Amino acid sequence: MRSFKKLSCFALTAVISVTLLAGCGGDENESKQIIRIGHNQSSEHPTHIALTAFEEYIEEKLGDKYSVEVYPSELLGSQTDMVQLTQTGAINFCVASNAILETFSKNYEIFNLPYLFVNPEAYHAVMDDTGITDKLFKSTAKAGFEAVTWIDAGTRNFYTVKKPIERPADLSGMKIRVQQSPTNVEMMRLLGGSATPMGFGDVYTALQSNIIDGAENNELALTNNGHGDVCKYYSYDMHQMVPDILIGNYSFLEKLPQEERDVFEEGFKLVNKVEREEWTKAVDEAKERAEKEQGVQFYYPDVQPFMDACKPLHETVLSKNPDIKPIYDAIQEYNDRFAE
C-alpha cells in the first residue's frame, strides 16, 4: 500500500481506469456505474461507517444503476491525490481536509482559524446553517468539484512525545506536524512552535523516528492511527474545530437526473447524521483506550493564553481576505448565542 500511495495522480487514474474495465466482464454489474469514494481513515472510523451507510442507502434506492465502493486508509492515495482524482472524475467522491480545500478556495481558510468557535454547539450550528455554507461549498465548481456535506472531526489538540503542552511556551523549539495550509503554519509561529506540514499518512513514522516532536489532531488519531503508541501526552488546548468535507465530482453531480440527485442529496444528509452519532461514541471509546491501553495522559490547560497568542491571526486573515468577513460575522452571532 505504501508504494501505491506514492503513485502520481496520472498513474492512479490509470490504475482505477483499468480496474473499472476489469470489473465490466459480463455479470450484472456490467450495466451499473461504479461510484468510488476514497478517504484516509481506517475502516473502524466514524467517517467510514457513515460512508458505508451511504453505500447501502444508494444501492437500496438506485441499486439497478449504481454500485458504490468505499476505499478507506488512503487506498486511493493521499488526500491530495484523491482530491485531484475527484477533480478529473477518476473517482466520484472523497473526504478532504479543510486545509487542502483552502488551496482551491481562499474562503475555506475561515474554518482553519484557531479559536473561531466558542464551543462545539456553536460550531455545529454554523455548519448546519446552509445560509453560511452553501456559497462556500459551491465555490470550487470551476475546479471540478463541490462540497456535498460536512463531517465532524471534533476538536484539534496537541499531542507530544516527550512532554505535555500546558502553555504556549512549552511549544518553543518543538517541531509539530500541522495540516498543509498557510493558516496552520502561521498559527504555530504565533504559538512559538515550528510547523511541519505533511500528509496524515506520514505522521506515525515521523513521530516514531523523531522527525517531529508531536502533532495536533482529535483523540481518534491516538487509537485508530496508533499515534498514542508514541505520544503519551495529549493536551486539550482546543485550538481548532475544523470540519472534514465530502466533495463530489462536479460533472458527475450535474449530470444526475433530478430524481437521482434527490436520492444522492438524502444520502449526503445520512452521511452527516451517521458520522456525528458515531463520532460521539468513538471519542469516548478512544479516550478510554488511549488511557488504559496506550498509557496516554490527558491534560486540560488554561486555553486563554493560547487564544491570546492566536488572536492576531484573525485580524491578518480578515484583512487579506475581506470576502470572508460576512461569514466571520455570522459565526460570531452564533458564538454569542451559544456562549456559556
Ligand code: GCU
Given for the second form:
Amino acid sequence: MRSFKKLSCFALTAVISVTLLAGCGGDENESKQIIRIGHNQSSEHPTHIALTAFEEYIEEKLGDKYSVEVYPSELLGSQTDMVQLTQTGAINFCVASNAILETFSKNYEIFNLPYLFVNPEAYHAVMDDTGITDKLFKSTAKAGFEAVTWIDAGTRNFYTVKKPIERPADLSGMKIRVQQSPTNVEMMRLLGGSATPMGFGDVYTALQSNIIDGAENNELALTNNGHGDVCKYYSYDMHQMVPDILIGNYSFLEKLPQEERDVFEEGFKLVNKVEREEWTKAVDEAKERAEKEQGVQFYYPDVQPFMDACKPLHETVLSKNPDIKPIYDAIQEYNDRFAE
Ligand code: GCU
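Now show the form predicted in complex with the ligand, given that the preceding structure was the form predicted on its own.
In what comes next, the whole complex appears, and the chain from above leads the way.
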C-alpha cells in the first residue's frame, strides 16, 4: 500500500502529462477541458458507480466542451491529498469523508458527532434539507472549494481482529483506527479505546501487521477493502452516520457559465440519487459476502452504554464552536419527528 501511495504522486503527474500530450496530438480531446474527479473507493463501490453516471451525464449534455475522468482507489492520493488537489485546482472534484473536512473548516464537526441522528431516516432527511446544509456547503470558498452534494456512507461500527466489542469496556487497551479528525480521536478516548488516526488506504496493512487491533466503518469496508479477511467480529454499536461529501474547486465552479452550471447541478443531484440507490443494495450484499465468504460474525450489542459514554462530546463541541448550534438544534427537530 505504501509504495502504491508513493506511486500515486507519479500516477497523478503521469495522468496530467498524458492528458496534455493527448491534447498536443490534435485528437478530438484537444479542444475539450478535462474534468478530473478522484475518490478512494474501488470501481465496484456505489461512489464510483454514481460518479460514472455523472461522467456520462455531463458528456451527454456538454460533451463538445468537457471530458470527465473518474479516478478510483486513491489513484490521485489519499482523501486529504485529494482535498488539497481540489483546493488548488489541480483536479476539479473529489469525494471526501465529512470526518476529514473538519480539519479544513471547523463547522463540519457537526456531522462527525457520535449518535447525532436517531436513525438513518432522520440522517437522510437532515442531509436533504438544503436549509441546513447550504450555508455549510458554501462556507469554504476561501479555502478554495465548495461542497456540491452529499452521499451516503452508512453507519459506522467497530470491527476487530481478536474479540468482539460488546460493551465500551471491551475497547480498553485496544488500538482502533479512526479517521483523521479531532472529534473521532476524542470519541475513542471517551469510549475507552486508544485512537490511531490514519488514512483509509493504510488500514488493511495496519490490521494485518497488528499495528492496530481493529477499526470502525460501514459493512463495505469488510468486503470492498478486504478488512473482513483480517477482522472476524463486527459489532453494531452504530456510533456514527458520517456522510461523504463531493467537493469541487471553487473557481472552476464559479467560472462556469450559468447554463453549464445548471447542467452540473443536475449532475450533482444524479450523483446523490444513484449512489443512494446503489448503497442500499451494496450493504446487503457486503453483509452476506462477509458472513458467507469471509466468516465475519455480526454482533448486536446494547447501544445505550456506548451512547452514554459519547454524549459529553456534543456539549464539548457545541461550547467550543457555538456557530454550529443552530444546525444542531434543527437536527434535534428532525430527531423528534423521526424517533420511533
Ligand atoms: C468510508 C467512507 C470514506 C472514508 C472511509 C474511512 O469508507 O465512505 O469516505 O474515507 O470510510 O474510514 O476513511
